[in-house]
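The form predicted on its own is given below as one chain in structure tokens.
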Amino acid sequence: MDLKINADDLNACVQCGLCLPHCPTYRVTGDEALSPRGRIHLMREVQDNDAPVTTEVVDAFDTCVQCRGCEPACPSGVPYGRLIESTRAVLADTGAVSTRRQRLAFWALSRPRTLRLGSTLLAVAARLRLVPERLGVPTDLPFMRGQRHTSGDDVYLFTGCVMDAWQRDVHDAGQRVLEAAGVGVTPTGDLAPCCGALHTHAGLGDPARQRAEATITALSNDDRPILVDSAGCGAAMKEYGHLLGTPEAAAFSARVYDIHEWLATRLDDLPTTAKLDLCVAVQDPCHQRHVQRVHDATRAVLAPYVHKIIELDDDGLCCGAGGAFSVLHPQLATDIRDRKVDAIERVSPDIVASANPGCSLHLAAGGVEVMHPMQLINQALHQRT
């Protein structure tokens, strides 16, 4: 089967093994197969030897979070995540991952109204006890959403579908944070519903070039800024030159910032005031720390407003959300994620803070008190002294 693969990234390889500590598959199985390493010696096999693509090899690469904690580890830059969306991709194409079912709810992602809709049900039902815990969907999701409003036409601040449904709280503090440092917002809302990130990372190649044609489409008509919340979402944006392959696709890319990235350069215009009183330990999106290589400016913009950061000790571990993989694969996500709270419980810190909505949604079905970086400065600047 032809995985669509470059020889050249694939054979990049030299089986080093550097990259099993970073993978939190096979640090929670000891399974070769559930590596990085194991898993591009079984794509060599498929794309170079004709090997059957049986269920274990599907196995192995669906159980894949994607967080590329492996790419900076490997000292060849072996451009893992091109290789496991590649296999997945045509994995897709063929059936063999992502059901039909799966592609109903990825399609939603890109119609607002079914999607707020959706979400409304799935509150009710979660407030019902109607939705299995293991699929950590939280019981306080929001029946109601703040109104988006339009503050000035300095940057964008993209929004995007699921995070937009379920923690529009995040975007409206992070637009207050932004408006603090004299920054006029303009919030994407239903100009650019979805960026297509967890189609690519399910594999559905079509759908996330269409998401990512539509999103550089409604964002295009000038060259403001785009500033992002989400890390996933960023981190997909930042790569739509890759996706789409094209000279529009990477200049619009160029215009992405990571919100905390993008004030990390402005922090003198942003007010002082007293710190709050908490020990907050930062937990790094894998796509913020590995992927965007940004998550040293969250720190920088959050430190003057609490009283002290603490690292965690686990070198930036994945937490085991991985866009929808909690929920595929809730079993093996909650073995990964208690290795995050052991990390987290080691520090004893008084909340967590996390960039990413599936982080933090994870995180908290985990027993974790998470609060978005933006949701912590916000309360800083605005408290009553």
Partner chain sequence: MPLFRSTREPIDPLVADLTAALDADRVRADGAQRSLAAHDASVFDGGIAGPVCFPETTEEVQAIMRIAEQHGSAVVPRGAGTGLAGGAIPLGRPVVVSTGRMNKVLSVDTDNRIAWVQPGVINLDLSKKLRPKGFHFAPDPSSQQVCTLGGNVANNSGGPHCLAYGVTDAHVVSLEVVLPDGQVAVLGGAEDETPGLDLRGAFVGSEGTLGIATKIGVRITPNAPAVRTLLLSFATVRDAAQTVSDIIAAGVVPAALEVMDQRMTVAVENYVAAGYPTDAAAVLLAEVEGLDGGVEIDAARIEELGRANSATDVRLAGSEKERAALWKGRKTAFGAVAQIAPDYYLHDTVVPRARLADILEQIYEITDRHEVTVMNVFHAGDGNLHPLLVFDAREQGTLERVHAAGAEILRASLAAGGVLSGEHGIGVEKQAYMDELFSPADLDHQNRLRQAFDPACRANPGKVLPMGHSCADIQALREMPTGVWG
The other form holds:
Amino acid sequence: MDLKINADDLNACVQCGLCLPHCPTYRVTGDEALSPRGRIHLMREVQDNDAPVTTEVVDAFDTCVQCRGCEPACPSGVPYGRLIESTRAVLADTGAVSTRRQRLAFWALSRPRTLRLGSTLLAVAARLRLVPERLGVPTDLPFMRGQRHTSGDDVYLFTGCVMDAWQRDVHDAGQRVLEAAGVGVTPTGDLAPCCGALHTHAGLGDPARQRAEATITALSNDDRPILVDSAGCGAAMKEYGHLLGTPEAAAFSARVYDIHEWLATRLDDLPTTAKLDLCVAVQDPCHQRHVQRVHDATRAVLAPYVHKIIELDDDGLCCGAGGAFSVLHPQLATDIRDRKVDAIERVSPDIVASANPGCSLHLAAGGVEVMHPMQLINQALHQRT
Amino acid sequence: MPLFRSTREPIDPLVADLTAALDADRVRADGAQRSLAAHDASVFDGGIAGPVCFPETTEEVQAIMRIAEQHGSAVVPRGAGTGLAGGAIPLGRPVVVSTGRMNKVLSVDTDNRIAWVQPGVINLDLSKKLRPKGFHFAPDPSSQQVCTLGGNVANNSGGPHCLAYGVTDAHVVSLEVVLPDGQVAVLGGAEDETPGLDLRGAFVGSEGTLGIATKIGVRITPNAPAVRTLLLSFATVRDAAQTVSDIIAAGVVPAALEVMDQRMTVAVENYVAAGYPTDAAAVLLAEVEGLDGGVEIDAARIEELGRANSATDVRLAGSEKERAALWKGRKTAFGAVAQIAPDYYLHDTVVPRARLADILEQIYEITDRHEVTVMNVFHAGDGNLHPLLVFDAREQGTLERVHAAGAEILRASLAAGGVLSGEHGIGVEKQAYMDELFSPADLDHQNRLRQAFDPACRANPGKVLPMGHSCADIQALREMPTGVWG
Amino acid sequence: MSTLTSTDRALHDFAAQVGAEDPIAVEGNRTRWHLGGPLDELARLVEAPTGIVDYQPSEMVVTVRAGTTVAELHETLAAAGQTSALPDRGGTVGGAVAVGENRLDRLGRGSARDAVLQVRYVSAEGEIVTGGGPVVKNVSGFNLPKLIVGSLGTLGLIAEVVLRTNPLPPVQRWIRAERVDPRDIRDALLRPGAVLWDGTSSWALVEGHEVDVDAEVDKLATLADIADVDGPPELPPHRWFLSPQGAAHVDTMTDGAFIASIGVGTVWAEEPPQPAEPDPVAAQIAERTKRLFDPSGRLNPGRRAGA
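Show the form predicted together with its partner chain, please, the one above being the form predicted on its own.
Below is the whole assembly, all chains and molecules, this chain first.
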């Protein structure tokens, strides 16, 4: 079967195996089929040698969290993200992987009012303990969300879909931090309701491209920087150039910054204040560390506002959230999270900072207290003295 | 084409027995799984793997061994599959025993300075776990971030820092081993000297042909308080090699002495951007460890000897970050070559240090003649060469040229008084060369050692000893699967 | 062609002397003659060839024939500022390898079995067999040297070995320390040559660059009452093989005098050791090994490694 993978991309892997320990599913199973090297071998067998796509092969591809922790670990520069995205898109197209549930769930993402209504209902259900625990839905979802306001036109703050419904307080914190640095902020709100990251993740190529095109169109009336406080969204938007393959998309991607990345070059603009008396463990979201590779910026921005930043000793191994992964593969996601929770417990921080909504929810469901770095900074800036 | 078709064979009685002993989840007989188990990190095509088992306890490994024996199957152990000599590839449809689920550090005994581990523990994970206690596991193969301690034992693995500390066999005190007949033997112990034959020592480096280690007691080494890492640049490879000889002759025993030639340095720098000089013909990475005063003296001595051999630049790593970057470059060197060509063949020979420069010149000459690109990165302090032949196997005739050049390099190393392998082992890669290093009587005695552990030749057959010796003659079973899940 | 298959007159003469028929043993200087049980009286005695064959200090390896005394070997090595891990008890190199005991300063010099890179022995069939290789790092084939070290000549009669050498430290100081737990000395020193304990006093061999030795001794002075001494204490005759932690508690196991090697586990005691309980399966492998290497039982008859 043609997985539509570029032959040179596929051949770049020399099977050295250095990726294995950086793969969360390999780490918890010890199973080569659930490793990057194993998956690439299976891609070759399927694409080059016409090996049959059996349930085990589908399972190998389907269980990839797409954290892309293998990419920075690869000395050969194998573009694994491209390989697995292409593979999953082909499998989704041929019906080898059922995407009906995801398609249904994702349908709401670019319909903000539906999403917010659904989210409020979910919040009620969660309070009433009507939602199965394995879905990891937080029991303290907000019923109400504050009003968004535009404070200027220096930058866009991309607010997205699920995060805007579930964690709008993070956007609010990010906006207040930016404003404290003298930056005028336009939250994108319903203007660009969904970046399509979750669709790309699930191999839903066409809807992903539609979301990307809509987002680009909506935010291309000027060339303001677009700041993103969700690592997953930021990574996807930075890859629009590859996804759509147009110069407009590439130009758009060049305007996208992780909010910490952007602030890290403007540290002098941020006010100084008393530090929060907290030891903070930074949990790097995979799409910030492995894809955008801007995780150092989080530390640079956060450090002046907290007592101490503590590093985990797990080389940025994925926490198991991975878009819809934790819902689709709850057992693997839980096993992977257990490793992360162990790593967190080894350094016993006061709190964990994570710059991605998926990671926060997943870790919170594992009993870890998590805040977004922007929330911590905002708290430091606005603490009562 | 049918989707969702599995090639699982539910009626296979071997699989049924294994499944009864473990559980269905941990005995995998599907084609995809077996295709994966047919390969390691070497260039050698696998044969056909039998079922792949994921035991979690010694008892389960015993059960697998006994069931395999009842069914007349061979057994091949598999760690992370990073071996470069084909030691883990299956020959003769063996049961594959993956140690992936035996990955617990059982205990760390700082009083005796021993860590007790299961074989699937990753080398670097152990050192990371020991760090807060002030210790590490000294052997550090380049693949240490992924390779397992069981694999280290099987291959008697080395690594850059084995120059001062010795290779794996100097760090393994005890082994619990499941023999091919399912019995458990405990070899060695926490005692420094154990009376009787050193079967522990004989087991280390036996490439899975004597049984499967299920519990390993390793020595843990205190972290040195002071480290100095120097990067010396040279205008010729010969100057670098001479510096290495001079350092050892001066009585300095650095923790590591690593050399990379220019092509290698360029590829590595492209990946890590650690500040390696890309214009030098060779770089020498030297590290000394110990107490503050002594490392200053040793580092100064190394710099002096380097300059005496016309070093064009000597740089001292100024921070731990800089040091880590330099080492990351060195340790990922092999993978970095994929930037140049999609395939590589990494050789591994040892020559007396004094012959390093001569052999390197021969290697360049041999590879030029065969029109093969060579890059060199090696443990210079041990005389352990790693010529890396890079190529594109899709080009007609390339593989033949690569093998021809490799054979000449190997013979040149033997002619210089060297050996076949410093740390990768023989596997299937160098079996055919064993009788160029050893006499028939030598090989016969090696075979006797193997038979003392495994009289029926069921542990990883077809490896190490050349054809013609028992346990090696299973060539008939080497079929190549193509395009199907075997 | 590798040097391993080169012919060497002295080795061939030795092999011819050993032959392939009758019970036989090698006689060195008899410093450990009693080990492994009494030798069968029928055994014919031969002597191993002598002489240092090749020594390249910059390679840190030496090729030496088994009949050479350890003292002679170490004299040659010392001239180049080096030594080996073999103990010098007045015996031969072959004897030291066959017995496999470690030196008193084992922490500093490493173990005897790790020092043997290559071994050549005469087999029960009278053939010269080579195991290992003449370089410091080698995984070519099965590890016959490890099997031969400590085998008491029961698998083959050692003719020649290639040993790893190591540099002598620039400075070595023996320190005696009172009123201190010897394990604290062991933990305080980064790389001591030896730490010994007799139940009351401790001794430490501190070695390395002068500046480091001074710093380490200063550190000891903060832990204990210390004094420089000429060397280690006298060692009682019997060797016990304990774990490092066991050696640190040996005072609870014997009323007699002892010297314990802290961090190593070996103890020299007035009393003979309790017989060790070997692992039964390992013992079976050892027996099979002996039968495969020496089917007629002609090599060192009466002796058994570990007995």
